[in-house]
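The chain below stands alone, shown as structure tokens; this is the form predicted on its own.
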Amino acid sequence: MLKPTADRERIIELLEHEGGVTEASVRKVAAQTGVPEADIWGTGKFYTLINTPGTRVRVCDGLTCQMFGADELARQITESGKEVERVSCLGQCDLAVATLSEDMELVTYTKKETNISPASDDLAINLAGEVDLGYSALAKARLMGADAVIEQLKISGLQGRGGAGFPAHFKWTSLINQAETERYVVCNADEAEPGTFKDRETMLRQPHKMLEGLAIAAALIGTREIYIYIRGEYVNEVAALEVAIDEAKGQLEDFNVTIVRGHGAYICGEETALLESLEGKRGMPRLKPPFPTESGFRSKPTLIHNVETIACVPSIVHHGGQWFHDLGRTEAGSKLYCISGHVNQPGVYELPLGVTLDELVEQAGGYVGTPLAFSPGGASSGFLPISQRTLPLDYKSLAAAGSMMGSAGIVVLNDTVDMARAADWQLKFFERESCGQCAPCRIGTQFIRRQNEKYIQLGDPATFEHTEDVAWEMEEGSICGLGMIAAKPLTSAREHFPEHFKTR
């Protein structure tokens, strides 16, 4: 047990300020916070941005960056005399190949601009639209009251846009019904799913929609406290939010808005792992129940939403739930789709939920080469064959196809890609990002990746003898979603592209 005076929540930030985890920094942070040194060591070593002192160039290992030459770029940078660290997806897939300089500044080598949908009043987020500083939806929501706003959320059919697809109004209703009056609103801006960069663009282009949505939520559940947990690699996005908060200080004067930077852990995109990180701990998922709406940040009722989800709320309040619902095709609402890989104009396109891959790619300037496969929802969704290009890109249709909508991070692969290597790139990601808390995930991610690597080296399909069993054990026995889906890149690739996994 920590002493009552210990300040655990500051240790990660203080370690970053001290330049990372060293004997001297740990000793100093322990003296400042009252947290034991062993606890600080264990926490600091969990996060990739602070676990090793010193500066280096970070080169993205994400699927799209790998397809466009990340290995060669890393070799060139190394030969130029700079230290290189290979890191998980940097959320810049449309700008591949992406790196972070020694000063944590984004550097891209092929293109500098993101493509987005043109402005339209029939879009909930409307990335290209005018920025509205009026916060009139906040004023309207206060007049409507919590029950009326929640009813409009229910009519809207808004689902969690971070990956789970959970109906948003359930969370609001659950929290409103809690007896505890100390409450929190938390925005999950820890966007780290390979292929995904929609929240990045929302924070850069329409930050006030996100801030107004958070303010509406805070006002209606009765709290002043708003926390935005944003991935540490998103330096430009943090700056954009800081500017937006200053611009809206008159509208946000009733709230305390705190930005907390992540420090390099994909697992913190899982909402309970995020809460653990906010509390200054390793980002390891909690067992549920209790759910965050009952026991969340500091064990108090907490409303957690993804950036895109909460940014839809002002439009729903303005126009009504039915308006938002009718923007969709097969399911409710418009949707921010990220697309990268072998397309001419990768970017973020807001389209009716339920469009097909062909329709999305048409917006993105068409295919490059002969399309072979696509990943419809980030690394977690595995791969589908291009023959399913007319499948609606929605929650139910993709689940029925054995995949998932996830974060709508679509990556298109053409026939120049070896699917065994594509699976390898994704499997390495999950092995690296497993928090190690539960054995099925900790052991399974290593085993699955090593067996696929053996196949690439030896060309013998016998290396896959036990992978299906291990994948099943991971899905059934893991604590959180990472372990449940970590084998998906390999199992889906072998299912849909058996010719890529024959004897070589």
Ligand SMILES: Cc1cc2nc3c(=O)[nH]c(=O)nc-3n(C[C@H](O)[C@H](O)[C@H](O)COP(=O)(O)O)c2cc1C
Second form
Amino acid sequence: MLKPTADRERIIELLEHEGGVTEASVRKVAAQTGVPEADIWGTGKFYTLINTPGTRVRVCDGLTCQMFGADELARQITESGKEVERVSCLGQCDLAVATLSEDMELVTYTKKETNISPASDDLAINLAGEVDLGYSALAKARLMGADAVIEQLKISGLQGRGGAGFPAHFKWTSLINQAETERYVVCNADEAEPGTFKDRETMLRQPHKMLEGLAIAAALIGTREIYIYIRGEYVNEVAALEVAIDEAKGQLEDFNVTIVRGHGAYICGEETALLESLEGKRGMPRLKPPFPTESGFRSKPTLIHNVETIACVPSIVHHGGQWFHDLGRTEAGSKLYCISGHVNQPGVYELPLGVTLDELVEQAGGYVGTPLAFSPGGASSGFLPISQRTLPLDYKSLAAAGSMMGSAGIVVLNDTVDMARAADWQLKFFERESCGQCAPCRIGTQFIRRQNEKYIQLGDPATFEHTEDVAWEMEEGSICGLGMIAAKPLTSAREHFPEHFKTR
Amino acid sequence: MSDSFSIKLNGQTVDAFTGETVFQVAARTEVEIPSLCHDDRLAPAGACRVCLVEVAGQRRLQPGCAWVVTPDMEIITESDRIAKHRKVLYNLYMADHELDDAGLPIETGNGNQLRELCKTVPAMNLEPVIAPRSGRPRDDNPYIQFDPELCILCARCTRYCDEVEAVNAITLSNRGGETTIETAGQRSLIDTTCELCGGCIDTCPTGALIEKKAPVNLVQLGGTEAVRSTCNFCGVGCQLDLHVQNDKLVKVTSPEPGETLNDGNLCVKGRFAYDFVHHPDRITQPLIRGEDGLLHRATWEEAIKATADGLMKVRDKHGPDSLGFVSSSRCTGEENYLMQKLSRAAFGTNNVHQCAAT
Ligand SMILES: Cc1cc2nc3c(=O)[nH]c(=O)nc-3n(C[C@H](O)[C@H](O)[C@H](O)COP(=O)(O)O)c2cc1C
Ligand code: SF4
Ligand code: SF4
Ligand code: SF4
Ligand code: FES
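Could I have the structure of this protein in the form predicted in complex with the ligand, to go alongside the form predicted on its own above?
Below: every chain and molecule of the assembly, starting with the one above.
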């Protein structure tokens, strides 16, 4: 039980300041904050950036980096005498292979530059466009008032870009109808879904769109408090945000904008785990209901949006909901698609929502080799066969195909890839990133990964005897979305590529 | 919890109150919903997933321990879907648990609720996962043993330590398959804020936390006879169940939560300080020191008379204020009243005290 005077929200940051979790650092942070030592220990041990003191080179083992030889690179760095830690996707898939140096600096070996769509006035985010420091959409939104802005959001058809695709206007309406007036706006910048790096580019190139969107949300739901939760590996992006917040000091004077860095836990992208983390706890998702709009940060009504979602808001306020709606093809709006893997120019392309893979890859300089498969929306979406190349990449069509739009982190795999291996890389990710709270996910991710690994070693498909039942239970029984889809890389690969899972 | 309404539970109309969970409603009916991570003393965690039920209109199964009912809600606790869920879930638990020769989660001195659940489903014989969970092998506290191989990570122990004891000596630590129960710095419980109340043992459903002093095979030996008694260490009067095997006290537990005033809780003394019961030095009869300097057995009448005579001798020789009276904190209010009456009226001194008054 926490003393009312205890300052739990600071403990993760303080542990980092002390160089990570040790008996001594935990004791010191307990003295500084009044939080019981065991709670500090258990919290620190959850986060990979602080759970083991000391420095080392972090080499990505995400799908795209693995396809481009991350294992071999890790071996070379180890041979050069440095300590190496293999880490989950660093969100630099277009620059694969990605590493973080001992000083947490991004080091890539082949590519340095990200490809983006050329500037155009018909794009909501318009990464290459001019940076607008006027914050005129904020002024306009204040004049319009909450109801009118929400009406435009509704017409715009804006869906959450963080993965679930939930219509944004519902959440705003729910916030405004809460009796409680202490409210929060939280920006989810924890981007850690393998294959995804669109929020990264938004924060680097158009940070003011995101900040202005957050300010509009805060002004309309009636709060000063804006929190941005950004993954700790995004060192350059934190710096870019700090510069932007400073540049917009005047425009943001009515708001307290707080940047909170994550410390190495994919699950903290799940909104309720994110809130736990903001509160200085282990990032274990909460049961829903209650939803954050009712009971979120500090148990108060909280509006949480993904970076891209909130960055669409200023354009919608400027040009109206219909304008945004008409930017899309099969669904509303323009959309940032991340593409990496076996294509010539991996990068972030903003295109009408509902383009096909072929159209996207055309923007990205064409396929490399003979394409075999693609993962349409991050690891969580599993794999689809290349025969689906003409499917609209939108929320409905991908869901109907048994996959999902997710974070639009698309990875193309050509016929040099063994799908059992590809599944293995993704399964390892979920096994490592499971928060461990609920049994279907904690045990299921271990079981599924092991059975697939055994298949790779022995070539005997009998190892898959129970994987469908276990995958079923993971989807039915898990608390949060991670466990629900964590078997997808294997089940989808086996469904679409049976020839890769035969006796061998 | 004022408004009452009705809901449908497995097709039956039953009464419910605002704010109640499915568990609270079901507790008044014949409907039984299995659970592992729930303890009425703790806020629901919804973590073990054993209690999932179908709620009409909800796409996903929902935890009965945490799901709050609303008017006309329809809840189903038995269906093919739930049966399949339980079968695969329990089998997953078995893949992550120490099993006996019959392939069931092992029996422990405190039973194992997981074992009982697993008996209710067909075995899938899933290959075991090798979860690298750390224990505290060097924890030399005298009372509490933690075996990570039997832990299902229900977090009842950590929540109990936090929500009931307000001690926070233990925590969930690490994550994924490495998740385990730790202390800060993996120190022995003795070197933490732990009060050795043993409540974490009491709430543990599997025997992963267990009394070090009790025989490990209590259940296999046919269990124990439980004798209800009152703790004799302080005036709170916690009720105890003394577990007796072959006329020996081998373990002390609290009656079930909700049954007695101590609500399932005990302190370190009540739960663990029972060695005196069979100790050879224990005095079981009054003794009076004779002229020879040695202690001799006596009857209660003789002993009380010897005490009264001695006290009167002191008063006559040195005056009433040379005497002082201290009563035990185990005494009732009436007994304490009699003690001060004895002191003031019979001996004429105000030197009277009660040991819990400081
Ligand atoms: C396992 C998991 C990981 C997630 N990771 C992210 C993430 O990194 N970034 C993000 O914006 N949303 C993520 N989400 C979705 C969030 O829970 C939430 O839906 C989103 O932040 C809401 O914002 P939106 O409506 O703008 O999409 C994740 C969800 C799950 C289940
Ligand atoms: S599904 Fe996995 S990540 Fe989500 S709460 Fe359960 S264990 Fe944690
Ligand atoms: S014995 Fe009591 S104080 Fe110690 S860890 Fe267990 S519940 Fe907490
Ligand atoms: S030790 Fe027991 S009570 Fe604690 S988490 Fe493990 S199984 Fe649950
Ligand atoms: S008793 Fe409900 S999830 Fe454990």
